[in-house]
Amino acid sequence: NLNVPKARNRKIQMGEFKVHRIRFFDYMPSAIRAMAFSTRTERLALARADGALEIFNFSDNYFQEKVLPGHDGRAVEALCWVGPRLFSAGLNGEITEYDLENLRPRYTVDAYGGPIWTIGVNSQGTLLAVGCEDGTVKMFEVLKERIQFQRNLDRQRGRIISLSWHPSGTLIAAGMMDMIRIFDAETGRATHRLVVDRGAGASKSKEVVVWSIAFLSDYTIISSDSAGKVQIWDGLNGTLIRTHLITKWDVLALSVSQDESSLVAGTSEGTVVQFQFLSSTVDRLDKDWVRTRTFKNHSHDVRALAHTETAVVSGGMDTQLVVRPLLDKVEKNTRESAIRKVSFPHRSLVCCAKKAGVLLFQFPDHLELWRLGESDGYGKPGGSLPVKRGPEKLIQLKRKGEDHICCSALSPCGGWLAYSTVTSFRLYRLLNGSISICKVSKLPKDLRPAHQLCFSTDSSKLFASSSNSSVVVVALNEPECKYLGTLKAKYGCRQPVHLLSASENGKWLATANTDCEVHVYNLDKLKLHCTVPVYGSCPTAMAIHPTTSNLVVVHADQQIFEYSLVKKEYTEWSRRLQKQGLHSLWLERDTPITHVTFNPKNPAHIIVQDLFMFCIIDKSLPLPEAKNVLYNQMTLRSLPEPDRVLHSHGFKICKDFQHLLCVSLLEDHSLVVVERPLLDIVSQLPAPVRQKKFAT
């Protein structure tokens, strides 16, 4: 049975291969606490209660095109874009900018007001405010470099918790426990006290915690609370319009559509309720907020929010990024009304060492090494095989410093180990079968902290992905590892790599920035060979033929190309893909292409993976048409051996495992399959505020 929960490595026979479905990499995502939607730039920049940042961008088919790492004293409590610029504050009582081209805080500055709950920009993008524990607005000036200190608003009784900016800069509205001030942002002064009610049968003891504010160009003011309520103010007169109950529980998170039509706020319950701006009578005079849909796609609190032009995004505990399409904005039954739920990185934080059988798994703060299993004999397709020996865990490496583990890297002979944060590099030599370990203590000093790392398939040679689309090489050797020279492209670039891939034969070294840019380099002379047509979607995954030495390059819009090196042009059956076209079921597919592989036994095998399935991809035979079924392979085997060839195409499907995180051959041929089920993360989270009872 393959869907046996229990099961932790085990030898599965499919066809051709044997399979170790691996289940004990115990990876849990952090929770979401903040996000903030760029509609300039259509990135959605997420952060998580670890302190990582990740970037998607809603333009590329909601590609996570950037993480940056997490560090253990980063608690980002709020976030917020200043045109291309990304600013977070946080209860550490600090903001910081990040440079995004190197993924890591450009720079922090002490508000000196305590812990930080809030921050905003005006329309303008000159002035962010804070609001800050000691009941303090503060105002800072963007300048083109740095942000500097400007004023404070007038002080308050208690903390700030949420703020907003009126549309045309001189007004701010500040969210209190049991109030809202409105702030003339010019002279600093509060002009309005709005009191909050603390709902029907409340204590009088517990205060209401106004948790998040918006600030409306008619001069209305939404706000939610701890109360279960969404009121709506009027913020020239600073008098209530109308309250909508919508929980027992908190509505922590607020979110206003582009052109003020729509709002969404999100509860402790997981549920995130639609409001429009609309017309009670067939004059449309008197509009007003009516309450018109409820989605339920959490289990446990929506901490953030972003209302873009067509869809909800919302995200919280339960630590799912879910983009919710709003069927009267978007065209039914296509892909963009198709509710998407990421769970997991787009990238791979799983390395296989196919000689040695080893694998390392990345976690933020320590990697872990584990010997696969051994079987006995062979048994039938779809069959468990008797484990002869069991999974042994080697290591269990913890970093070093506050900084979590941006990148790491097993050399395929299990004999090297590498990881670095944004701050840090270390090496280490595995000795006695992967079982002790040594620190590299003499690195070149041209060996700086990585985005990205690779070893040689012969793993002599190091490769690091630095600043500016640059990658350092390393010869590794005892007990010194000697500098060879940096590999750059022949214009300026400044986006990060984050995709390396070396041949076989050690001849080239394949890189991919954020830029959609993929160069390719000759380690013989140490020089770029030949730069791939840019195409307009960010490369996911890429491999170099063994032996044909083609470039695989799968990207985010599910589009493949396979282009030659030595010929420096697409390959034939590149051409005839393109051409024909893909799948309309491939592509739409809501899941990247994580790991591109190659099967030696037969060189017209592709291997490629997302987190559904894996997928065999036949050069040698035809590319399936618009008419073909695509997911055919129960269909095959119930044909008979002459009917088959009618039905056969070149895309071989198996989704018989989920939530994969690594699919790779070993150097046996054997196939390595990792997942982690969706539900050994939700049985690990803490228990939901309201528990549904049956019947109710």
Second form
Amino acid sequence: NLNVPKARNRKIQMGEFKVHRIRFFDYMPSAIRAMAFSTRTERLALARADGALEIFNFSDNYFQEKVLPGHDGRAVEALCWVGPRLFSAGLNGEITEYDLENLRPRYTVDAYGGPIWTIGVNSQGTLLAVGCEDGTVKMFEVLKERIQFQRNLDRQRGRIISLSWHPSGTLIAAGMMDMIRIFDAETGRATHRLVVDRGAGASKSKEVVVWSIAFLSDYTIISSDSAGKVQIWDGLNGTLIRTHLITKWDVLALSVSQDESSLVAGTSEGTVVQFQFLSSTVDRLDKDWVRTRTFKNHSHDVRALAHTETAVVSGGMDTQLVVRPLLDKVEKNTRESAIRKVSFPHRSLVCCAKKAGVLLFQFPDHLELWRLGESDGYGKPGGSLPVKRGPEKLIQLKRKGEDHICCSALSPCGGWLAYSTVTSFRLYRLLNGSISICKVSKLPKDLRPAHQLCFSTDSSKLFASSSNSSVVVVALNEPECKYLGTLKAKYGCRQPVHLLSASENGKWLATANTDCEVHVYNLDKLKLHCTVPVYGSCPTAMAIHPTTSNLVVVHADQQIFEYSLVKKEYTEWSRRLQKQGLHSLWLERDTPITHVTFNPKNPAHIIVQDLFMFCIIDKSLPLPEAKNVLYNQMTLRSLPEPDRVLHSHGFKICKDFQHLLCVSLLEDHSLVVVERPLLDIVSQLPAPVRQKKFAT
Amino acid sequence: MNTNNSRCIAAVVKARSLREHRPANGSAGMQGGGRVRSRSLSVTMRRSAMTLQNNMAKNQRGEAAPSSRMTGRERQMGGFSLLLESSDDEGPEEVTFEDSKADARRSMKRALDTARREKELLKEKRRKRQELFQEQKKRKLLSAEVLEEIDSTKQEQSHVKAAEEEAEPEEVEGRKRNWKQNAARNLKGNYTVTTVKQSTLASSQLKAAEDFLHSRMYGPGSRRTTSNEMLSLENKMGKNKSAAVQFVKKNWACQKKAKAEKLKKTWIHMQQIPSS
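Let's see the other form, the form predicted together with the partner chain, since the form predicted on its own is already up.
Following is the full complex, with the preceding chain placed first.
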């Protein structure tokens, strides 16, 4: 746990920065448990082991649009899209439908079959089938506002681990222990029983679990089991066509492409094996499932797979989401063909109180408050300074109830702390230099659970985003907080607000929602001031400049816009940037900017940060052209002073700190850099399989 | 008839020479049980041959044939026996039927006895082993049992005491001491111990399902290693070879380090006091 202040000396209009390098944020992501891709909306829904759900927009640079916080005991095992609706089933025996506009579960239905292992919808979208621990496949009718239990299929002896509908909706194939059952969906009778071989050797005594199953339209059934086999069956006759042994461990997941020409299987080794329906000869008569590619993108078990039209999406116990484009569907060596790994959330989990020098870390089940360390003296650029007083953890606040923390915020003076779950909202007062904490009990009733929280710079107001993109404004007072008003967006905005930014002078508040709408409110009048023209990509970070009142918005496709709130138009610099275009290397970055801040000493500076770098954009310097080197800080340092001016451009990027979770500028002009090295996360993951390698 | 007879005799002699151990006791003519295929033999001769053969067979088997019967038959074919005995090279041993019978009986009894003894020995071994296992199991389960008992009712306090007394002396000394301490702390005053959140059927089923998943993926036979080892292997085999991850165990002797830190602080403080 280092807090080593370092001095950085950049002579070119950057000034000196003392850097607080923070590594004591023990952020630990949760394993990916299930996935479902909706081709219609191009959204991927992801369920994690702690019950959290994430929605990724695949058409917007794989941006993590929405995060629904988890719940103790939700234990999601399977996800299913029914049109635009999202359903999940879990080991708690419940089917949950989610409200994606309010980021919470809409309702839950108990299936009364014990833990539910799998869920599947028929191609017409009318019936939902769930496979339960007690051996029944239960059918639910999908109605407009709810689901309703219809009937049980024939009860089997043994749990139903996986199921798949035939595209016609007449048959269901269910994977159980040691066998596969084919059901007639109309009569409910089990028509065929396909016996799956157990493994050889020691595994012969253990039952083989059919982890995943797929029913194709030509009545072929593809199954994957714990003995490491992918088997191809004839679903009409109930016979085995082919067995492929792809691993010594379990094959945990299967996914078939929409056109049924390709399927992928995920194993416990972390490999994803692709099979394609190809013919060995030129004529297309004798097509067969042939093993083609093997991808090794994970170090731990792959538990969830999705096969989109152009890519294979995999996730598992190593908590990383990997999107691997298939090179026969995309153009080679382009941005689209690059592999994408999402290891960290696309939103900030760290809040920095600039005046107090206190950090707030958000975990799913608790909050931590830390005071930054201090150091005297100066040092060489790049050297470390002696620490006079180390960082100390002031408060650890555990959440109440079973819902996980959705959002949290710390006031800049360090005196107020607020957090919200899907069911409750809590506000705390911090005293004696943020050491003692007491809960504010009298809260206005309009202050409902929020998706995003923000304090005003003078710590007098709290902004909490609510339903329909509205924001509730509350005045912070000691015994009782007063409700000041609700800022309403124009009619028809339903998506949740995921970004909130208040200006330093207390006059403006900017909100952004997942529909890419950015609204700016006048806080003096508590009314909508203006709406920024909608840009096709979702905003990922934004901030209002303290002196010029320009709103800087960064989007998921890495575009940057600067909008003048006073003049209600884009600034001249922004127009110049759009005209010239951003550097190609900037646009090719695959992690979004999660934080925008400004430098009080230099009004021309904009500091932006993503996972691998932070950049100081100097508006007074020329913009980098396509032929310039973008990452030129190292080379500039080696040049003599007069030459530096010639070669420098406005994007000064620093890549010294990696896996950045937050970069912030304190009032005393020292930089706070919160890092979370990936190695620290990987070393705490559960056990991977033991691979025997030569010479080890 | 005569040629037949002579042929029979020749056959019998041949048969006799083939069977060395057959005591020549009885007529030569009508011997050779089964091998003699002569349809023209008179019934009486055949019968007598059969009886002779029977007697000889009985003798071989060591069965007791009443001597009176024997002698009677011998009288019948007295002439035959004389013929046989005279043409025999080696005389059989004089072993009476009772002796051989008794011998055979003894050997069989001995064999049966040893078999029985072995079986009993094995049984005894198995039983002892089973007892040992059950004892070990009881020892293991004992603490959990005791926990449950404390959990349910107040009366169980006495059971705890009894269980502790019953506990084997080989039980882990620390555990026992802890238990004694805990028991001593908890047994004062009137109170009940219950869980804060009642565990429902759903939560127990959820736990069972999670246990099933965990045992399939990480249970015995899953052939797993640790993340640390995996990363260390990568370091070893990678392009830039480096040391194992967590080569130096940084979290060793935490308490000692904390103690040393405290000592250092107090020492510095002490140094500052005389100077001020």
